[in-house]
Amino acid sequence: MTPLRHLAVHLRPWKQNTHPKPENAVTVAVSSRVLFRTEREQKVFEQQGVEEYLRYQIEHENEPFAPGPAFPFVKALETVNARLRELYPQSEELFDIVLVTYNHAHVGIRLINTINHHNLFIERFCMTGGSSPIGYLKAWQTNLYLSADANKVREALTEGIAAATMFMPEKMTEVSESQLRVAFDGDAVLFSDESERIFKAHGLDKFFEHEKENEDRLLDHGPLKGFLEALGKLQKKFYAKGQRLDCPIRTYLVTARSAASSGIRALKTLRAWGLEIDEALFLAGAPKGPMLEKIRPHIYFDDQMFHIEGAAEMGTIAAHVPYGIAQKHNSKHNTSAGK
């Protein structure tokens, strides 16, 4: 059999839920390699080639994949959707999850079996047969793309799509089953890398001076600003029903900025954008891992691998946003007091 080169799938609805139109939904595209554990299959592909890989997948198509790093996040999105449907039965303002994979269509049966096994409500598939999915992401008006492929993540960011690379930590902290928790770094994630550039070029004192001089000038937006905006829009639907204190979405700013010397500009920018952050932690250069361990987010976004690795060591699912000046400095031992 000759594999199809591209296949976009809309599965027949097998639950009573209906799908929102892309213009109304918060669309989260997730690659199969981060939603599920596919290390064994990836090894077959790398060592034995595509034909043996396809044969292996078909032979094992009735064996569901184990959950991957994005799995708890996707389950939490579905929990929020259930609450929204209770409050707004006719509304299309929901999370819409799209499974994106470079796999050929032959692998689709195993993915569908896995989704049914784990009782996930994912009806939209995009199987590209090895081609880039970015064009499809744009057509779906994707609000967030999560992948294990750093090159595709960078391609998505270049096209203006919020995106991050996910990794499988050695251990995974237990997270809330009733509340979606999303944590963001500030500079080069929610905000542009303008201030980070000052720090890298001129040092910490010049960074503090720059922030003080510009505290009334808004920071430009970063790659994840739109996703925070989308989360805030859904939060307000719960607030409108008197459920602010019982909202199933909670957001966090976890930044190495210090509150007194550089926090004002960040908070003023968020307020001017009309965005609320439920909790803001200004760590003044202290490690983020211990704070994230207490928060237990379903996902944490940062542009520096140093912080990603520190979070992962403590069991936090962290996603790397390869954006901004820090990408020239990213290494095992790199950190930034300005972030």
Second form
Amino acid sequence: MTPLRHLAVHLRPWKQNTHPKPENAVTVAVSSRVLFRTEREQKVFEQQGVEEYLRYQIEHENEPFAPGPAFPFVKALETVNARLRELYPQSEELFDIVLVTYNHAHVGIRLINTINHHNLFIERFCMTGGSSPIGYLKAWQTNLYLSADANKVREALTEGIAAATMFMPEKMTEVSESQLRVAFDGDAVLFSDESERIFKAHGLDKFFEHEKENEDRLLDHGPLKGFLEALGKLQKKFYAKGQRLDCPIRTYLVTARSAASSGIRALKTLRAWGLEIDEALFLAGAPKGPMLEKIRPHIYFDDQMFHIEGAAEMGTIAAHVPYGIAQKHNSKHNTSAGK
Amino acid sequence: MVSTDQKTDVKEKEADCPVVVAVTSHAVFESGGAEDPDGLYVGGIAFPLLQALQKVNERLLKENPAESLLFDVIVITTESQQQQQSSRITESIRHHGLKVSRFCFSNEEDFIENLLNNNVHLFLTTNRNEALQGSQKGVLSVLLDEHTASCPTEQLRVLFCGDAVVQSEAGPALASKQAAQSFSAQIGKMRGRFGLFDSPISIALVTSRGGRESCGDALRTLRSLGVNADEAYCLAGVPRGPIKRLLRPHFLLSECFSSN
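Can you return the structure of this protein in the form predicted in complex with its partner chain rather than the form predicted alone?
Let us now look at the entire complex, which starts with that chain.
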């Protein structure tokens, strides 16, 4: 066994220079506006147009951008990768972070300088100069796409790619540097919006009735189910090496459903899917903000802007999944289009 | 277009000469000399490419009717059989409405000489042997394939390959690299005549194997040649096929970045 171990250690530096095949990795695509803070540049773009915007970018090429809302999440993904490489030096089952942006390649050097400055391990990127990146997301077998633009996120969702819109909160509470924490809403995120439709159309009582009657019927899957699945697969790799208690990935379900009644159907569905979730928090309609503040996830997915805003108020980094019936009620919240 | 040095632009405007592009008749028309009911040749692989070059010229002249930095397209025959079809070739070109400035009816012996005599900046062919011969004589030669046939006609799409393997059998690599660099500079200048959106030329950069540093280096190399890429893709090992299919370039250039 010893000679093999030495061989593995010798190979490891080489291995770290090659990049995982998309089919083996969990590919997370982030846009430049959520990975970094680009408000000043956005303002130049909106007020003075694209030519001036690019001139500004090139002028400030050697000034790295500050971290954006997706930055802690990406750093946490890299921490998990480091732990995975220790346990499985030959494996390509890692997170692969790809920068996908509508920016023109003129901004390329500034983005590369910024990645270097922050020591991020991002070796793949895609600058489409204005055209849709959806084709590239598919070619890269993207498991999750994070962007600041709701239209692009919606486009990705229609193509079957898990996606969410991120916003820069006023304050970002500190999150763990050793454990990736991902929190999900249930309906219209992990599950379909079928039950939410009942609630919206017929009210709470009807919703409870419907859930009780259908307790043993599985909910249909939602847009983020696949990503939870991908996280679960990586978690199992830690469990296999006896690291369940010290697992650097932790998942949470934060739902308005109640534990005693409507929550049962959610748990049964997860179990039937073979998905484990580390903590399930049934709030029975109580506000999610305080609970999220306790959890401090690196990212929280919800389909309702009301909850996203509530979370952001308390410093939680939240990502909106523009999916399902709740979107018809989100009309007053429009994100700005652009880069 | 973002311009970093206004003064050089003014000086170089006086020296702008046309970009001479030679395309073989085999590339322009269907191989095998397929004919339509009128006995004229049917459009082949390079057809959309010629239309795109024409589009660029039209737009350049629209921006500046006195523009001299234009594509100068030559159709060249490279073997005796085609050489004898001169009238049919010229008629077919006219029939299809293609603007070709000159015809060179050469054969396999003398076509290279004709390329050199005509100061050809870019030689496009579907024949690998011809491309090799061109490269060996220092002419930037690009092999077209069936993908070129399905490219758009409204926009010329050029793809720079930042870290492709240098074709070592191509002979004097240095001469070819210089030809590639000066052609690229001309393309970059042409691109600079248009704004960011609605440009009849689009330039993309792809690096296949290396990480972000190799892509950054490629971007800097292009910039030093006066080329500002519109799009950039750093694949770091992801298969290039799907990306190429999405980009739909008319042709690829890799000689600018060869290591010698």
